Each structure stands twice: as C-alpha cells, then as structure tokens.
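Next comes just one chain, in structure tokens: the form predicted alone.
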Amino acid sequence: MRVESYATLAEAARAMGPDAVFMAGGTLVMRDVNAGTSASRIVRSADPVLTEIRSTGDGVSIGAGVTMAQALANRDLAFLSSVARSVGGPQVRNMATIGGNIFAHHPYGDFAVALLALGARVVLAGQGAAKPLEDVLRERGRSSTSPIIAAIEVPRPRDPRAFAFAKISRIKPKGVSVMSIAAHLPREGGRIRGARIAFGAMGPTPLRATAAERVLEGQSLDAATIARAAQLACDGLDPPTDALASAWYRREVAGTHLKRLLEKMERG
C-alpha cells in the first residue's frame, strides 16, 4: 500500500484511478485497508479548501474535510449540530468528515440523510458547477473511480423549527442506526412549501420519501396531514434486511418514527 499526498485537490483528483482510494478522516477507509481492500494506493490532500466553512448568505459552504467535531464547534452550522452529535463518539467525531459521510454505506451515513433533506449540492474537485447531492448518491459506486468532493453547499433553514432529524438506534448514545430520518418543511402563511423528507437505511443510499412529501406539500402541519404522510412513508422505498433489522421491520416502523418526528415539528 502506497500513500500519496498532494498539495492541491486538483493534483489529487488527477492522481485518482481504479487502484486508488481517497482518504480524508480515514474512519472508513482505514477499516477497509485493515480488512484487505483491493486498492493499492491511498491518495490524500492538504488543500486548505477542504476544511473551510463559509457563510454564503442563504446557506453555508462546508469543505468536505470538515470533521463532525468541527461542525459542532461552528456557529454557522448550529442547525446541523444535532446531526453531527449523533455520529459515533468523540473519537469518531474528531476524525469523521462530512464529505466522507456521503460515501458511507449503512449503518453509517446519517449526516448525508440530513444533507439530502436540506437540498444540499456537491462541488466535485476538478469539475464545474455544483450538482445535487441526490445525483451524487445515485451515481455512488457505479464508477471504478470515486469522485473527490471539494465542498458541500447547504441551504440554511430560514426557520430553525422547519428542520428536524432523528436517528433510530437500539444502543444509546453511540449505537449505529436502524434507520435515520430528516425533514425540512419550510412554511409560508402556515402552509408547507418545498417539503423534503429523507430516510437512511430504507434503500441502497439515503432516499427521499416523495409520496410523503406530496401529502405534506401545501398543507398545514396538523394531525390529519401527519397521519396521511406516515401512512405513505415507505412508498417507493426498498429497505434492506441486515444484521440490525429486517426489511419487514423497517417498513413496519418507518411510518411510526416519521409520525413522531413530524409531531415534534408541529409542536415547535
């Protein structure tokens, strides 16, 4: 195994190939290396852009190398503090990066669920305009070479009460998730405009619950609307069966957990 370090992300992107893996925090990459990964090269970069956090007016640009601990300490990311805090324990949060979380397969990747609900966009090294996170998740694993993420552009909720996140775990406080849910429900005149709900562990990547979103769109967040959204929580989703839970169990409880999250948002 050879480790290659580059001063800039552009150089690191050019060095990538099917025999290489990019490492930021290393919480997942080093586990794979120790297990005997097929990669023969580890590519790294010390580019300072990876650790930048910049306010962009209506949002925040987060360098892909920003750790969960750094996110917790930054006031511009206060709306994501509960999400960052749910990732592992202090040791993991000191190393795990936000960019790396986008490539983390279940039972990890809870931060990516929150980013998906918020409509985040991803800036890839060596490429032009940012692209929707949904596209990056859809393409994840389809290429022999994974792209290098430079930054994630996250819209900031205008009302902090419009965003909520829940991690469902059997072990508290540091257990892995059976599933995770994030909801962003902006409201205008008491009506929901631009509803976004995302689930983790309900498919091969974090996915949006579009059927539940359609029920919520244009409605007030009341008991009847919440009940209808909960009934459709699993429509279009294909949860896996794994060591943590069966697909049947996830389908059975997804609506209940979504209902609880929406009721919490209703109460403000």
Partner chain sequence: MAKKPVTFILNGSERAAFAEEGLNLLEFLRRGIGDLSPKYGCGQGTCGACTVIIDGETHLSCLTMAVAIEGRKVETASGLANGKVHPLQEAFMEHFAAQCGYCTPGMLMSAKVLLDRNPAPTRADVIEAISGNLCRCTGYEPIIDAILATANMRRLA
Contents of the next structure:
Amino acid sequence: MRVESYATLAEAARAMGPDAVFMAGGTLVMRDVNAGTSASRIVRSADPVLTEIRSTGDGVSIGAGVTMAQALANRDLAFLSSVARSVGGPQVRNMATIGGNIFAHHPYGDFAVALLALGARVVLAGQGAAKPLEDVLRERGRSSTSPIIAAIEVPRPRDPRAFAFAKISRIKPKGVSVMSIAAHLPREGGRIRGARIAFGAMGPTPLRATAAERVLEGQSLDAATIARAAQLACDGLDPPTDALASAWYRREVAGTHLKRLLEKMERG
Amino acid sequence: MAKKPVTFILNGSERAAFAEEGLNLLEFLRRGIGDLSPKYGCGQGTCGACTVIIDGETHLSCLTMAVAIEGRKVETASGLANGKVHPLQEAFMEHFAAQCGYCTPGMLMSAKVLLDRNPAPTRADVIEAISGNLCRCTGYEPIIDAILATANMRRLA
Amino acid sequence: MIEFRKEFFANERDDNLNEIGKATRRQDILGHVTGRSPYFDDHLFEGLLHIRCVRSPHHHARIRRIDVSAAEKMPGVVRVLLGKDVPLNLNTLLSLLDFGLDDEPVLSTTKVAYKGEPVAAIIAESEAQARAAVLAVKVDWEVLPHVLDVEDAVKPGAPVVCDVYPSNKFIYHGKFDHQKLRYGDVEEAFARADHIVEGRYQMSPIEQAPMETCGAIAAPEVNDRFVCFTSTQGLFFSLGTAAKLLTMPSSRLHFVGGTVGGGFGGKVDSMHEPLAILGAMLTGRPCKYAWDREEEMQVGAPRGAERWYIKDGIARDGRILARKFTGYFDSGAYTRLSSYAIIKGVGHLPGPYTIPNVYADVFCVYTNRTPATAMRGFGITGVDFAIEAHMDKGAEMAGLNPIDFRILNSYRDGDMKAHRRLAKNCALVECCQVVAEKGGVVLTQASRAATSVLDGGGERARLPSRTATDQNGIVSGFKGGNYAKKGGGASGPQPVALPIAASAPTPAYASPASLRPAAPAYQPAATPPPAPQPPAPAADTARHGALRFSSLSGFRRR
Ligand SMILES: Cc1cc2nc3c(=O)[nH]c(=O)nc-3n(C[C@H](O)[C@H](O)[C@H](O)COP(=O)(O)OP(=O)(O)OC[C@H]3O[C@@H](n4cnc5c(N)ncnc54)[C@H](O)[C@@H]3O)c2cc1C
Ligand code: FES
Ligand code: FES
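To complete the pair, please output the form predicted together with its partner chain; the form predicted alone was given just before.
Okay, now the whole complex, with that chain kicking things off.
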C-alpha cells in the first residue's frame, strides 16, 4: 500500500485511478485499511480549499474537507447544525468530513441527506461548473475512477423553519440511522413551492421521496396532506435489510416518521 | 509496505519514529512508540477505547493514519498524570469509574477535552461528550459522576 | 442508592460486615486510570508474529480440500497451520472435569458446523500480511444442509451437526439424551388442579461483548518452556486445555493473566492459548493470536439461546401443585459449557418456590450456530425469566396479585426442594414484602404476616410419597462413568456413538439401585427417591468435601 499526499487538489485529482482511493477524514477508508480490503494507493491532499467555508449571497460554499465539528462551530452553517450533530460521536465528528459523507455507504450519509433535500450542488476538482448532488449520488460507484469533490454549494433556506431534519436511531446519542429524513418545504403565500424530501438509509444512496413531494406541492401542511404524503413516503425508495432493521420494518415505519417530521414543521 | 519517518509531539515531548504507510496511529503508538495506554477494542471507530487527543481534539487513533500526525500534538492517557495524579484520575478512582479499566484511557481523553472546553458541564453535556466511548462494565453512571465531580472540585479550588 | 435492612435475619448473622456498604478502592485501579494495567496485548515482543484464521463462510459444510500453496508463498507468511499440526486436535472444554466427550477440533479437517469455524491458521510477520494470506487460502467446500433451531434439530432426519452426538443431543450420565428431574407425580397433580397454566418462553443468544477482544501472546522461554500472556478468565482452565491439546506437561507452560479487559463469561473458552503456543513452538518466535471485533461478535461464543415450555397446575387457593418443564438449550455446533449450564439450570428448578411435584426434561441441543458458552448467571438467566414470566401468568389465572402469589409459594426455611435438599437461608418472602412496600402494592394480611423463617419445614420438609419415573430418552452405547479420556493420546478419544433407542429400558439399567452413587446426596434424578424422611443434617457437610465436583456431573468418580 502507498500513501500519496498532494499539495493541491488538481494534483490529487490527476493521481486518482482505478487502484486509488481518496482519503479525507478517513473514518471509512481507514476501516478498510485496517481490514486489509482498501485500494492499494491512498490519495490525500492538504489543499486549503478543502477546509474553506464561504458565504455566497444566497448560500454557503463548504469545502469538502470541512469536518462535522467545524460545521457545528460555523455561524453560517447554523441551519445545518442539527444535522452535523447527528453524525457519530464527538471523535467521529472531529474527523468525519462532509465530502466523505456524500460517499458514505448505507446506513451512513446523514449529512448528504440534508444536502440533497436542500438542493446542494457539488464542485468537482478540475471541473468547471457545479453539478447537482443528485447526479453525483446517482453516478457514485458507477465509474472506476471517482471524482474528487472540492466543495459543496448549499442554498440557505430563506425561512429557517422551512427546513427540518430527523434521524431515527435505536441508540442515543450516537446510534446509526434506521433512517434519516430531511425536508425542505419553502412556502409562497402559505402554499408549498419546490418541496424536496430526502431519505437516508432507505436505499443504496440518499434518495428523494418524489411521490411525497408531489403530494405536498402547492398545498399547505394540513392533516390530510400530511397523511397522504406519509402514505406515499416509500414510493421510489429501496430500503435494505441490515443489522439495524429489516426492509419490511423500514417500509412500515417510514411514513410515520415522515408524518411526525411534517407535523413538527407545521407546529413550527 | 514502505516506511516513512514521522515526527510529532507526544505528551509534550518530541518523538520521531518510522511508520509503515497505512499503519494506524493506534498500532504506531503502541508498538512503534511503546505508549500502551490507547487500547484496541474494534479498529472500526465504534468503541472509543483508542481515543487520543490531537491538537486539542479527540480523535480515534485506530482510524487515523500514523503518517498523518506529522508535526502534530498528540496526548494520551499515559501523559495525563504528569508526575502527580490528575484530578480526573483521582475522581475516577474515587467514584469506581473503572472496573476492568479497558475503556478508561479513552474515557479520560474525552473527559479531559470536555473539561478543558467547558469547565461547568451539565450531566447532559457529559453524556454527549462520552457518547463515542463504550463501557461494558460500569453502566456509565460512575463515570458521569466522576467527571461531574472533577468539574465541581475545580470550580471550588 | 443501596439500603441496608439490618432488621432482617439479625440473629442469623454476626454483624461484623466491615467492607459491605462502604466505598472501597479496587487494588488495581491506579493502573487502570493511568493506562498502565498490563492486559495481555500490553506485552511487547521483538519480532512478534501474528496469527489469523481461515474461517468457514458456511453454516455447515464438508471440507473437500484445503489448498494453502498460494498462501504459503505470500509476503511475510512464516507458516500455515492445519488440523494435522495440532498434536491433539479434538477437545471438549469440560474434559478437564471429566464431563462430556471430546467433540471439537482446534482447526477442523473434515467438516465445519458453524459459520466462522476455523480450518487453517496463517502465521505472518504482520497482521496485514496474515489477513492477505487468509484470503489466498482456497477451500473446496461441499455445502451441507444446516439447522438453526433447537426444535428442528431434534426432529428425525435433521442434519447431524456433530458426529459425536448423532441425535444432536448431549448425552447425560451416559444414559439419557436429556437431563431429567423427577419429583413426585406431576400428571396426577395436574388431574386434580383447579387451573392449568401453560407458556412458551425463549431467549436469543447474547454476546458478552467485552471491550477487549479475546487473545493470547505466546513466546518461547528459557528451559524449554513457553510463556503465554492471555485474556482468559479461567487461567488454570486455559492452562489445562493448552497442555492437553499440545500434549505437553503443564509444567512447561508459564501462563500470565489476571488483567482482563472485561469477560462476562466470554473469555473461558481457551481458543487462543493453544494456537498461540503452537505457533511459538513451531516458529520459535513470539506469536499473537487475537480476534478482531468482527470475530469477537461472529465466532466468540455467546450465552446460548434457550427455549422453555412450562406447565403449572394450581389449586384454587393459589398454591402451585405441580410444575413441568421442557427446556432446550442451544449449544451451537459444539458442547463447550452448555452441558454444564443445564446441570446448573436443572438444579435451580422449579425456581425459589415450594412445589410438591416437579418434572423437567432439559435438552442440550446441537445446531449450526456459533457454539455457546458461559455468561453471567450462566444456566439460570433464561429459565429464571421463563419462570417469573410464568409466575405472573399463574397469578392472573389464580386471581391473585403477583406478589401475593409469589409469597404464598416461596421457599421457607426447612422446605424440601425438588432436588431433595432442604431450603435454608430463604429470603424471598421478605424481598417480596419490601418490593410491595416500595411499589405501593397492598398485600393480603397473610402475605404481610408471612416470614421465611417460621412457616417452613414439617409437612413441607417431606419428600413426595411416590415419584413417577420413566426411561424416556434412554440411549445405549455411551459409557456412564467414562465421559472423556483423560490426558489425551495422540489419536484422540473414540466416542462409541450408537443410534438412540427410543424409550426401551435396557437390561443394563434394570436395577436402579446399582446406579446409585456412593453419596446419597447425588442420586440420579431418574431413580425413585428414598423413603420420605427429612435428610440428615450431615448431608450439608458432604457438599463441601471431596465430592465438590460431582455437582457438575452428578456421577463423577475419582
Ligand atoms: C463510529 C462511526 C460512526 C459513524 N456515524 C455516522 C453517522 O451517524 N452518520 C453518518 O452519516 N455517518 C457516520 N459515520 C460514517 C462516516 O464517519 C461519515 O459518513 C463521514 O462523513 C465520512 O467522511 P470521512 O471524511 O471520514 O470519509 P473518508 O473515510 O475519508 O472517505 C469515505 C469515502 O468518501 C470518499 N471521499 C472522501 N472525501 C472525498 C472527496 N472530497 N471527494 C470525493 N470522494 C471523497 C472516499 O474516497 C471514500 O470512498 C460513522 C463512522 C464511524 C466510524
Ligand atoms: S479501537 Fe478505535 S474506536 Fe474502537
Ligand atoms: S470499565 Fe470495563 S469497559 Fe469500562
């Protein structure tokens, strides 16, 4: 095994290949290293771009190497603090990065769920325009060389109450997700416009609950709408069975947890 | 595996040793440096027995690459006493906060960072601070009591 | 908050408890808080080698071929061990207590019976190299049908888990495929009971999950000895096991233990010491064999699963007249300590209650699950859960408050217990009274007036006038007084395993009297009890004498 460190992301991106893996916080990559199952080259970069957090008018640009703890400490990211706090325990939050979370396999990826619901875009190292996170998630693991993420551009919800996140786990305060749910429901004149709901641990990557989104579009959060959205929560999701919960259980309870989250949003 | 030299500060004194690329900090500290206080419980980040402090933050040494600590400051439980018993150690002894003792070095690291940052933690703060450290023996209550007692004692002193 | 109720049993006690109730420091705690306590892995050796095992990915499979040629050529590999390298590759842990047949290889050679069973061991310069070489070993498996449920495993035609016990049941006392308890006549009592209460209870396996995983480091020492640093909970148990499997006198083994990173019963199985020492013997270098967390969870022996069926016959006034148990302990693929857990569990029946008719058939069943072993409250926890859940059911049926129901049926000092000993130092009545007081439960006048010390004995000390016995589950071909050969020989003991005869009594068993052991306290439960009379007080002293171990096997001959 070889560990390669590069001063800039551009160099790191060039060094990637089918036999290489990029390491950020290492909370997942090092597990593979310890188990003897990691790629033979490990690519790291100390590029300062990775740890930048910049306000960009209607959003925030977060360096992919920003840790959960750094996100928690940053005022511009206050709207994501409950999400960052839900990841792991204190040690994991000191190490785990936001870029790594986008590539975290089931049942991890809680932060990515929130980013997906907020409609985040991803800046890849050495590539010009930002891509929707959804595309990156969809392509994840499809090609032999994965791109390196430089930064994530997150639109800041205009009304902080329009965004909510819930992590359902069996152990508190450090359990792994049975599922996580993020909802962004901006309103215009009392009606929801541009509803986005994302589920984590309900498929191979964080996924959007598009059927539930359609139910909510143009509506207000009354009991009947919430009930209908909850009913369709699992449409398009593909929950797996693991040591935490069976696919059956996840399907069974997803609607209830979505209902609780929406009711909480409605109460404000 | 190629070896790389690593120079870092361990418990206040400079150390240098060769580490195989890919070796984790836990094994490096234990076998390469001879500091046996961080413990292996899982090698997967879940137990916290290997917790050390790097530049003032708790990290899991099993998930940290040894070569990544070049130039950084590492603290471990074996450096806590520093000649005399640390108040946290005293409180752990007093409150029976260690039974088999295997989780203790990691617990002490998490407790130390908590108290360094927050001299007056609530019970909930303590629970949150040690939530990344598992203990199979004590049921946690004596550990929580010991940490709170240390904070109280310091405030009185 | 601990509260001492010293008013209870004051006259039975010298009140000189100088430590109890007072805070005291552990003698090893300074080492714990300074990170200096020496766990097995805290001993550093120059040139330490690492052992990792090749494990079965199947629940049950025959081994056609193990090809280690590629692994042997891998970087850092010093040696590959197979079953043939183990001097005595067959053991049962309790053979040290002369209990049970050797049934489990250190490294399996012909078949595997649980997922994770080791078939080869790699010794390499680094752990990473050992891991890589493990992946390079090719095993040609013939997958066999498996069974994971105790009741499925005892059905006719079930896959045979362990060839030593072809009925998938441990053989007790060389005679029965289950452990029996017979006391009085439950069927007769059920016939005259006012209520019959039945229940089925089960408990899943529980992993002890110590923070420190199990392991050992062995190294050659001077004078042709080997030192072994181990996480074992039973140092002399592990020492004896290693000496047996390596066919060497224990005087050549220098075991160092005592600092254990949590055990809870999961560190008695002595899986690591023999392989680590064997590695040190064959390479001349220090060798470490330790489980990673995944192995600890997957192949580390848990508290086994249990399933219990309980049937009670209850009189109108709430007295339990009869209790019948059928129990299944899931031993997993090998015996380890489960056979003994049952001896202990059956000794505990019918729970802390005076019941004049008790019956139990308890089976130690082999399934293709991870072998089970000890855990806190070993042999008791599962059945106690079942009994107490059943007590609540019984109380409801009898129309009594569950605490009144328990007090009514609790042991009193001097009562005869189902295993034919007099109860003494009873305290359940008083415990129940305090629980009721704390929980604000109003007890009946009779329950409030009850006491453990006064109400027992007399009629309650009498043995049943008749005990119904049977020959159900009798087997032939197993020798009663010779559970395992001692000391081991190069070839290993040959079990005489023959098919089980249904319930036909064999001539050899015709005279129950001939089976009665020398000490009256240790009669087999299946034999008729002696004429009803309170046991002589002398029986108590015998328990502490030379026959101490017979509580394990019931029949141990020295
Ligand atoms: C004990 C424990 C508890 C955890 N709990 C949670 C939890 O509650 N919720 C949760 O979501 N996760 C959890 N995780 C998983 C993990 O810590 C997080 O998902 C974390 O965000 C991963 O980031 P990292 O920097 O450590 O990733 P790394 O291990 O460095 O990398 C993970 C993957 O992401 C890729 N990657 C990393 N950075 C980039 C980048 N900039 N560009 C492209 N690819 C990249 C890597 O190549 C690798 O495939 C937990 C992990 C542990 C060990
Ligand atoms: S050994 Fe590092 S977290 Fe368990
Ligand atoms: S004291 Fe044993 S694990 Fe905490």
